[in-house]
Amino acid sequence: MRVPTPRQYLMCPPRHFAVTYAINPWMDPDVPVDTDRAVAQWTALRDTYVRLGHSVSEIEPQPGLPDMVFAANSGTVIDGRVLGARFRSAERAAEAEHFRRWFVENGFRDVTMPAETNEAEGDFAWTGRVLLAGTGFRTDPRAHAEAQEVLGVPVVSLRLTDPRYYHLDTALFVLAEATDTRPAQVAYYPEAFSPGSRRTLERMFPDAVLAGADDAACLGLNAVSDGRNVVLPVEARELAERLAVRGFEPVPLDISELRKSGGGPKCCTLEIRK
């Protein structure tokens, strides 16, 4: 039996969601966006977390920052230490300060804003023992060393090579964190990574769940797991079947409106690890 672990999440309602610029291959300002539908899908995601026993805090969205809904890109929190974000694109740069203020106002005392470009949990995935760190499109590889220094955890660098999977969280997610008696488990899409990174993942996670091209193409790996329940896009049917075989409980949700900006369940979800 897989046992879920209660989690604490930070999310941002998409009341100002829109696609007014293009900073990844998923974004097309000419494609209409239904903000009300995005809010409804986001609300279903938040309510699902609560139903599964997790706690959700919310940060106030800001006008002119349509991608602020993607809270995962704005901080990495491990053992109460916070490493903020430094965005590569000018369009999102102002988000970092709003999230920094939220952490300070909510009692976090160890908050560091980075010198190097990092897009937080978009490119950082905590396995319970090691921080997997993506690079190739957004996060500067120098930010990996900075994360190790600030957060005090070992870091393993992974290079992304397909622009559709511009963040690590579009190509990999942690199914279950490592414990004293069990190694971490992950799911990932091998073709999103460089050959050396693939070999690294194979060595570190020989029992990983591997996703196919169709599941990757609907951002099926932009998923959130509590060790048992896996919240993922409804279109990722084959991945859901593979997870069920391994004893996980897939929780499919429609997140299609937010996918117009290249986001999914994980993009909307920043985990607070105290």
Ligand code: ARG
Contents of the next structure:
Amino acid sequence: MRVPTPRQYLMCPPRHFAVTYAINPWMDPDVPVDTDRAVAQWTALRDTYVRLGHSVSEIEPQPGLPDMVFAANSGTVIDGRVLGARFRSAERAAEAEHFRRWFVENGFRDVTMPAETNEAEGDFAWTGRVLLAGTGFRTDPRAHAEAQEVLGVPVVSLRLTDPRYYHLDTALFVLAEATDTRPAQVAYYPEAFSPGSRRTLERMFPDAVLAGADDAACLGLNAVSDGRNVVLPVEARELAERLAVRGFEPVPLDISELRKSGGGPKCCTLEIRK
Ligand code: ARG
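Got the form predicted on its own; any chance of the form predicted in complex with arginine too?
So here's everything in the complex, that chain up top.
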């Protein structure tokens, strides 16, 4: 029996969502984007979290920052400590300050802005014991050491090798955090990682749920779990079945408009761990 735990999320409505530049292979500025449709899909995602018993805070979207909807990239919060973001691309750089201000205005006292490039939960995944940290495309490996120092948690570096899976959260997610009696559980797509990182994941998570190429290719691993319910893109059918076999409850959603920018449910969702 899987037990969900209530979560607190920060999200940014995609009122200014667009694909006007290309900083990952999913983005093609020539493909039209329907902003109203993005807002409708995002609203369904937010309402799903609320229906599942989670609380959702919203940050005001800013004109000229079309990727600001991907809130996961803008902060890593563990035990109420916040490590802000520093984006790799100039197009997204200004997002970091809007989120920093949100944290400060919402009572977070321990907010550190990083010296090294880090795209927050895009590349950082908290297992309850260690912070899994991706590198290869966006987050600088030096940011892994910085995260360990600032957040005071052990960090395990993982190397991504496939440009379609440019952030760790496109290739891996935590299904259930570790407890005193149970190790953490994760799902991932092995082919997205370097050989050494794959072996590391096998060692750390011998009974992980492994996803196949089709589930990865719809960004099925960009999922959000509360320990029981797993919100994931509707196209990730095989992965949903594998999760159900393990006792999780798949909650499929249509997030296709945001995928045009290389995003899914997790990208839109920053978890606040108080
Ligand atoms: N267009 C955005 C970028 O390339 C998508 C970010 C998706 N976010 C994530 N957490 N994977 O930066």
